[in-house]
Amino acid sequence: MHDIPWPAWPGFFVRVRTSRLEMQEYLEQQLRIVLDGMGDSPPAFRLEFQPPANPEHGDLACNAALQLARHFRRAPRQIAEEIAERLRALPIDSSRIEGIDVAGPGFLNFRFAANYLTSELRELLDRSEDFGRSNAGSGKKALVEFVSANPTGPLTVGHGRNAVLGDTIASLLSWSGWEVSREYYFNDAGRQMRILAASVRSRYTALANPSMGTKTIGSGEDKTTVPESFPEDGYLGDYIVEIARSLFDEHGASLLDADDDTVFKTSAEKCIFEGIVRTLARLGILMDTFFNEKSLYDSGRVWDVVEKLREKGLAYDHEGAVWFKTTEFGKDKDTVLIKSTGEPTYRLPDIGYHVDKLERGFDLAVDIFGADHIATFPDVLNGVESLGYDSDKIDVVIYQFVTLIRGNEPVKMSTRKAQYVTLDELMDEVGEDVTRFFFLMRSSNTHLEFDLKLAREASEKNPVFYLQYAHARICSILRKAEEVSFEFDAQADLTLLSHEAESSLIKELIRFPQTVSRAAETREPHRIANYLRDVAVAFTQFYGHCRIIGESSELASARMSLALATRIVLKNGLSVLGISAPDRM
């Protein structure tokens, strides 16, 4: 921290800008100054602010008469009166700090001067769509990697979660500077690879020879015919008939006497990637890299972990099979990583694809996982760590499965079974903003209750709308001012601003940058869904108590500069969860 010559004559230097990190040093060294004259504090003391909640409250407050009661032996309130004594005592910069108050069981309440809110509003107004924007990841490199469904069918709801997550996270990465990658990890060999070629081939063989028999599968409600070659565990999604089909349109029935599944498992993995890679274009989403597994075999990298492991006395035959001593990690079990089979269990080539993300050079990979990996991921970072890597910079956002809900029962979800509903039908009902914003608009740690029916009804009363209309509710009144040949004054005296309305509006918009700070530090996105929905509220409230066009010339450009702020934050908060902000509505 530099120290900045604070100008001791008020008045003098009204356009200096003071960002709130800045009032808070300033106080912080005020403080300081006036704790050191009222005896030693406690060592572990640390001086703690915070925005009150309430804004009579004022715009920072501090607790340090509350922290140093049992210190002095005194009544906090007490303390804080003198505290506030000696402040003023100082003297404190007037243009920036206009009050000090103690108030409830002894916080210390400083108010900004009002030079402080329209500083920072000009601020937002200069930087316009860089505004939020910040530099904490700069020259970092990030990998976000999410989806990574392996393609055996289409997504469904609960891939979207992931897929929207995921994809916001990196957003709000990139916003804080990062340099960001995105990658769909996938396997497309092994046994569930194995049965969907199994299941396309049945599907075909059956087009292509009609007189094959059919049998019936499954029991009660489940129960379904299908063709007597038909593998056990096979895919009954309709999807698997469509790629026979149009593998007999293409070949008639020539493939019948294929000597592997070879051709049906290519054409399926295929049709199955392009329409995931469609649905995620649907949503927003452009993955950079995809990363097969395969490759982790190629490049014997998984091979090597286990070498290395095994030098490190982590990993051991045993019954044939490979083992990782996960117990010397705090588990109950071992773990198995290469079957007796010799083939490895998903856990060798995570470990050693994890180990190829910090090889390749990134400060940062984040994982997006549903709740049924939480157990297993510590696995992969132990693997990582004993492997001489940095496991810290491998970060697992975990989210809580979306449970569906059709009428009202719960759907249950199965790939195989083919009982789900697909992330393109969801957006086919609600829409694209929609299904991002609700997937977004939750913490990731709470179960997601999805009720279709409410969904397409709640549609025009969706939160979405309601911050997509207080942006074009903006352009509109743009639209309006053009029509009147408003003059606008883009210096305006934006101090005019004094109305509650005005002034908390203010308020909100500021706090923009802290929170994309905040919800890519913490990997939550819901808190800025959140945030916009407090930025709309404040908005309209404004809208409702202050005309723009039609007031006095200044006043109508201070207010229409105000619009303009708030655009900007919707439209970069919205650009932010990957959400349309449209013009008008």
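C-alpha atoms forming the largest set that superposes within 1.5 Å between two forms make up the rigid core. Since the structure is predicted, the reported quantities are computational estimates derived from the model, not experimental observations. Numbering follows the first chain given and starts at 1. First, how it differs from the form predicted alone.
- Once both forms are fitted on their core, the CA shift for residue 328 between the two forms remains under 2 Å.
- With the core held fixed, the Cα of residue 554 is displaced between the two forms by less than 2 Å.
What about the form predicted alone, after the form predicted in complex with the RNA?
Left out here are the partners and the other molecules; the chain alone remains.
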């Protein structure tokens, strides 16, 4: 199995909101002045910036000329040349921009001035643990709903990707100034919970009555033996047996005469939820609220949704069921809200739930859903909008599913025999940090192959260890400096950092705030993982070319400052991802 590839550095739109991200804002202002002088730009035209494909071409590139070619009816290269000429004629701040060039078919490339790099590095050192934070969401409230597994069994690997994505998106929003709440939505009623209770009762009965007969269910590899009272499609996991044994140890055979399954359901739900909370805590995830779907029925909100949709002519009865007129929103067919059995489909309580979120005053409600929701969540958004609420405040993040790979082969799963890998088992094997990082290192909209061999690798081949080693190496440098009594000047002359490897590292470090900002805006935590690898690579190159201990005290202090700045960014970035930054490895 090859190492899991790192995604290419993605481009980003410039909508900078942080206090220190002034470079792109400054360039956008200057470009707007030039473009206004060349004629009106298209409506809603947005300037886009990204690092050049070839670092030798500059530090930041803009593709405005390529975007405007059709509008101006000229070749992109000609447009770029004119823009560059007009920019040079402006009083460009030389302390920021050292050069403006045109490359390729019409890219505008900007080179940062040395003074700009020095001032940004000083700002990084001064802000320290706050470097990367912004006030983009200041005064706004965000609710991130994730995991949301019903209490029918332990969290599995599939739940793990949901959990880590949601928690890290919440962290990104918090770093961007939002007041963030983490919420877990669950349903402890309905068919699944009835089957859970019946499964526990059957196992309990078998313990209380050892002479009870058995039956075989399934076939082939899924063939298994269960008590004769075991329900069809019952839950087969060992945790069911453990819950039943706990009840038997506490109550003996006295529950055999229970009129209903309430005690079995209640005990199972409590035990399973306690396990879920413990599992999430291992990943560093603490929920602020748990929202029970049942409360939507108790409050009448679900039925209120139906009546309001009826009033708007968007809900009607047909063949004993209640339908949502989704053809009004472009679907080929209308959608069932309440089945002919009287049981609501999940869309109905979900509409009520999202209305509740917005009525609680959240400016943003983020949902983390698996790919199986991709065709259904638009119905919920249309329902919310139809009821007079702003569905634009609801942001749905869809993630693809996970395949565990062991020895180049997928780990076989069998839901029927409960042969799934729990999240706890995964963490037991590879550790919490590795689990979190591997769930985050790829874009959520791509299928994730979780390579267990690579995840268990306790070396720099493991991508999370590579980052942690870089942080630990810097801590080792600091300890060594102390051992040789090196007197570090905290106000070192940073203009001495003129080596190419030093400049490259500085440029990587000062990208951190914009990377956090963009990752928060797009809900894409993998941007941080990818960026931190770039930082670690740049530091390795710096450390290989630029000696610290043994140089003059002035240069050594400047380089030590750069090493400290790298440690700050690595630690802050790993903190965003919920991963530890060890001092020793």
